[in-house]
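Only one chain comes next, encoded as structure tokens, the form predicted alone.
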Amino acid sequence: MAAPMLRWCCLGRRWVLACIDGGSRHGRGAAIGFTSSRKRGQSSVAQQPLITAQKSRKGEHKWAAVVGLEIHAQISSNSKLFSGSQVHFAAPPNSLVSFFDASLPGTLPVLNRRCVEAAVMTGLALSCRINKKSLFDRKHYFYADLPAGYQITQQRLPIAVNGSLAYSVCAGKKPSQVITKTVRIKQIQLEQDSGKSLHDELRSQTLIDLNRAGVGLLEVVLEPDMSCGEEAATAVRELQLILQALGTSQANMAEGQLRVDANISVHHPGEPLGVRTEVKNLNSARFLAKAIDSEIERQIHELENGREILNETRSFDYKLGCTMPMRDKEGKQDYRFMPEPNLPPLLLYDTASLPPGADPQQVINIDWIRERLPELPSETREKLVQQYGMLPEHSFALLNEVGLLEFFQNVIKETRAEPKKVTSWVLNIFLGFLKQQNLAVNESPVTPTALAELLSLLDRKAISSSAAKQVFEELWRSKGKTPSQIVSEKRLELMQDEEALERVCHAVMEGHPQVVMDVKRGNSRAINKLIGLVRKATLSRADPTVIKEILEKKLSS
């Protein structure tokens, strides 16, 4: 049974804590055989002028694209934002629904302390100003998966504002040409998730699953400081890494724990901004980039052919590779925002403003959370570059793959090989095999210990590089064997008998007099053929460097 957790509830106009059983930290899911509906009623960001990447149009004019994002991250919490219902991905439909989630009369919201702490921690990590006083509002819209007819959010005074997110993008064809950009964060707010509509096309009916209703979300609103799909996808990936490092969200896009809405428009530089469209519910970084670039191209094409851009909501069809209209916004929906009457203002404190004698369990101290922030991805990358002398792009690669950094660090601990050699093997050989087999790091048949032993054999020149790759392939296929066992079984050890190697080199030279003559005539490349022949004769068990030294000695005599 999960440990009970503390939650806030309201008595009159004061906060007290209640003890409510928690559940597991997971996301949301849909029943098999149905397709999920899209989320409705999200807010939009206001677009601001800025200089962006440009795309050519007919004639000499160019277009500038403007992209802003609204990101909804599910908070890692055992229970929902305002109720004690558990949060569990792929639970049976309507099995995790409290009376409050179903909006039964007389039920009241009870604020989840964990969700508030997660919002504060995320705001601090993103350099936001934390509002010591924030308010909850009702956002009204009517749909079957929103039983109350409104969503509790923070429209007027959110918990965090005015932050920034730094991310790096490739500036050229080479991976080393990386530049850092910054996107402003307008606000971070707490809000409820809606339920899920499951459309059964065979029976022509829609079913409602309220398991997701009331799950705590962090809405992170990014200002329109981006200009293409690559920038937006990179910014979202960086935010995903930050949330995972903080533990405030698992941010698993495949499970719907991180969803993105993109606001896109195009205009001529120096002219007013164009009409904006919103592309909803993008749940992978790759589709996000494709959807934005596709929508930018569509808007440019429409305008160049004399047509107008409609202020509408669109979705991305990944099969067709383009955006499709969902609904227009000509008649702007009135959400009738109003203060949430059942929730008093949320008050936070810092060390200076903390009331004397206050019970730490009854208040949230911003400074206490700030002091306990974990290492952020940017700091980890910088440490990797300084500690191991790796290239910046290698540090990005290690962090971008879930579990790869931990795998790399475990190999480093157990091997005597140089960090650069370990980096090369992990990112090129190991990661290449994972991609080829479509496996996650934790599904790899090769353990950090096995790879460390293999690299140690290579480091002390017990085997050649080509033999090491053979051993790795065998490790991938055969579980339970160690690198040393495979080397012994397949007789892959390097020849240690120099006299025997000299005899092989002599025999190769005698058998290929024309190649020897080419080398003596000044063809320096011809010696590589001799090296290859010697390696073939020794079944790749001879060190190419030693072979070259012996051949050069014999050729010069």
Contents of the next structure:
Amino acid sequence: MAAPMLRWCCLGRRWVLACIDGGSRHGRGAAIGFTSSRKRGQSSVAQQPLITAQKSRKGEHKWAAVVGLEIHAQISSNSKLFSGSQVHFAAPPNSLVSFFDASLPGTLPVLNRRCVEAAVMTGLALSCRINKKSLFDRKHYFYADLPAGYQITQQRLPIAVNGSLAYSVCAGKKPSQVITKTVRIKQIQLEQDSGKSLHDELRSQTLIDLNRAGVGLLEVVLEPDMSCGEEAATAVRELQLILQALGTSQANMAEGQLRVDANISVHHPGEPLGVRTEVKNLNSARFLAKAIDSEIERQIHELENGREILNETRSFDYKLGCTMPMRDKEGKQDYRFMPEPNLPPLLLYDTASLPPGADPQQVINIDWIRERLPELPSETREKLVQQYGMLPEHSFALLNEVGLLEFFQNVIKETRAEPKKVTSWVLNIFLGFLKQQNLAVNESPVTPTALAELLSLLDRKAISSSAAKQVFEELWRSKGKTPSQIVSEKRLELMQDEEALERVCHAVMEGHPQVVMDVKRGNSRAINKLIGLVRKATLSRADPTVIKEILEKKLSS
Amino acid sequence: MLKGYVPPYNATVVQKLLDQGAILMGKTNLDEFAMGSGSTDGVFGPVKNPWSYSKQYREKRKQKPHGEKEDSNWLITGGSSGGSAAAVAAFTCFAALGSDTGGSTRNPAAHCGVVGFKPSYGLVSRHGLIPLVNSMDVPGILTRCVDDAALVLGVLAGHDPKDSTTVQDPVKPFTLPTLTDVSKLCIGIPKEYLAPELSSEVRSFWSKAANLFESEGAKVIEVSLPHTSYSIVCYHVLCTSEVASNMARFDGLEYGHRCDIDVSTEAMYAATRREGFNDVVRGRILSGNFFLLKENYENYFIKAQKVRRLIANDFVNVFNSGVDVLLTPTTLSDAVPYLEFIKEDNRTRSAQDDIFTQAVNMAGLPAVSVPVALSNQGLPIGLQFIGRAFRDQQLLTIAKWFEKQVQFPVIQLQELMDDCSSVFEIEKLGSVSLKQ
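Right, the form predicted alone is done; let's see the coordinates for the form predicted in complex with its partner chain.
What follows is the entire complex, opening with the chain shown before.
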């Protein structure tokens, strides 16, 4: 396809169409495709989507995309929001269903205290105002996975409002150019999850599993302050980390504990906002940004070709890589909201307003919860930077992988090597090996103790850094051996005998007079060849820096 | 919809009775989903008022020139808990449970000559009560005398963790004191309850009752509940809205009736609900959904809630001015024959018959219907006492005093009994109650 390569750059809120390659133009019937980014920096956040498009006549177009999110996080609790049945992933179908969950007539909701606490904790962590009085409502619609024909949610007055979430994106090409962005949080509300329906096309039937029906959800509504898939994905990631740090949700997208719906529209800056579409049920961290970006492109493409955007609900087709309208959402739904009459208003207290003699089992004190909030990811990252002098993006990387921070801290505890060295080894070599074999940190064959020992050896200059890498490989392959064992087995100890080393250097110099001449003539690169020869002669058991010193001394004499 | 459905759990009120050694004799008939004021619209057929077969009624009827067949013109029980009222009236059991959302316990109690008690909202658990209007429903108690009602209430009242709308304060079983001196009482007579449709007989008994209190030294005053006239419309809006919501769960998927259609989920839902609900229920669902639509919500539902607050405040104001209880009719007249009752549709009848009872549900107050005397036709007439919220004990105490004064006659079902070979005497049975 002879179409020009155009790059969509997400510079703040602007989508700028910039032609970066010269070459032929106006490919015939060039369709808008989505080619994945080829440029990946060290950091996984620096992705720039590329798109091929027909160059339009107007020249430079400015489009701005507006993305808002509704995130549903399953609350990590023993029992459901309004009933006593257990919350458990992957249990046999319909084995965790109480009479209330199955909507048997006469059953009534009873509010779960832990879920309320989880909502308060999350609200406080996201700098929200906690509403001391909040209300429950019924949202009606008919669907097989909603036994009661309505969902209990908080539409009128949710438990927390007006917060903010800070996240960091890479501004430029360098991974170190990190800027902090904020997205406003409109509200957090408690609501019930629905059951699961599985469509069996073969037998033309739908199977309903109500295990999930009634599980507590926190719906976090993010205002449309984001402008592209990357920002949205980063914000979601940060929210995940916060929820996991608080313990209020495990927020594992693969297990359905975190689901995202995106509201997307595009417009020309300065003009009013465009019609928005809703892309529902984005359940994969990997495809979140892609789905949003593909919808943005679709909208731009439609508008540029004179068509209109319908206010509709769409879903993301992973295989096709684009959004499709959802079949069963025809027309606008009227949810006929009504106050939930079986639940009185939810009243929360703080230390000042707590009624005297109140039963502690029956009241929740916001101040008490605030005092006991665990450390948030942003705090943890800040501490890492302060304590270990690492770069901000390293602190992000450490927190980004489950268990990595703990691993890192365990290594630090057991070695005297410099934190920067540890950071580098953990993030580059250790993490690299994990990723290569698609392992989680807790599946690593190398323990923190082993790595700590290895780094200590390196720090003492008992081995060279290339030897260290060899040892690491061996540690990875064969369990049970300590680094010291491997070093002695493979004879990787650095030569400590400087006199012997001098003799080798001398021998090499004698054996390669031409190279020596090159060095003396001023070819600075030639010395590397000498160093290489010495290393070879010593079977890599000599420290290259020491070799260089000796050679330089000899050459200058 | 629930034909053949056997619930896998007991309602709290049932469990409490069973825990105290009560024996469950059976389940009684009612209007479908408690919607109706005649107990005529149930899937098992209408309920017949035992007084239709009483000596008192039949004797009066022989004076009439009509030559109808013995059983063709039987009377309704009132509703919707007609089966329970009939069971108690016919000596089938000592007590029965009903529900009361707009008068469904008090109405049949009045028509069947038994005590029908509606507790304060929040006093008795609704866990297990199939909801009609969650914010107005309470389990009702039907007995032959006020002491029995108090006994049952003592067992049932109190906080239930399974029902978040019950009050937290603990309630202990109690015995009603026997009131001898009513001179400290203030009885209120709401003037708006003097409805034009009220039969002259009921009006006359109402007057006599007021005079009785006065003659015994109580203060009897006329009071005003100014928003009474709006109450039936307000009730209709709120009731149908909640009904539409509460009935949404009946889809045949998890329990109950399911139709044979399996083309699609929607087709299955539609057919199941059409087959499983009668016209009355479907009508209310459609109305309720209309009121809950986004464009109508403000004008209907919210407005009705505001009017409801005004109605509740009317009562509060009256009680705050020193009134202890209100005295009103329970029904417009004595029980009518079934054939006459069904000349009007369910909705019309409900609107007519709930007139004295439903404002009480909107305000969440306790109320009790006490049988007073027999009408000219030999049928029971009851009067209603309404008390302050959570002063159920005081209400029943006054009702008990009144009951003693009026000495309502025992139903004489001897002719029916003569056919059986059992030997017990009905008069003696009339004085047997739970309180030994």
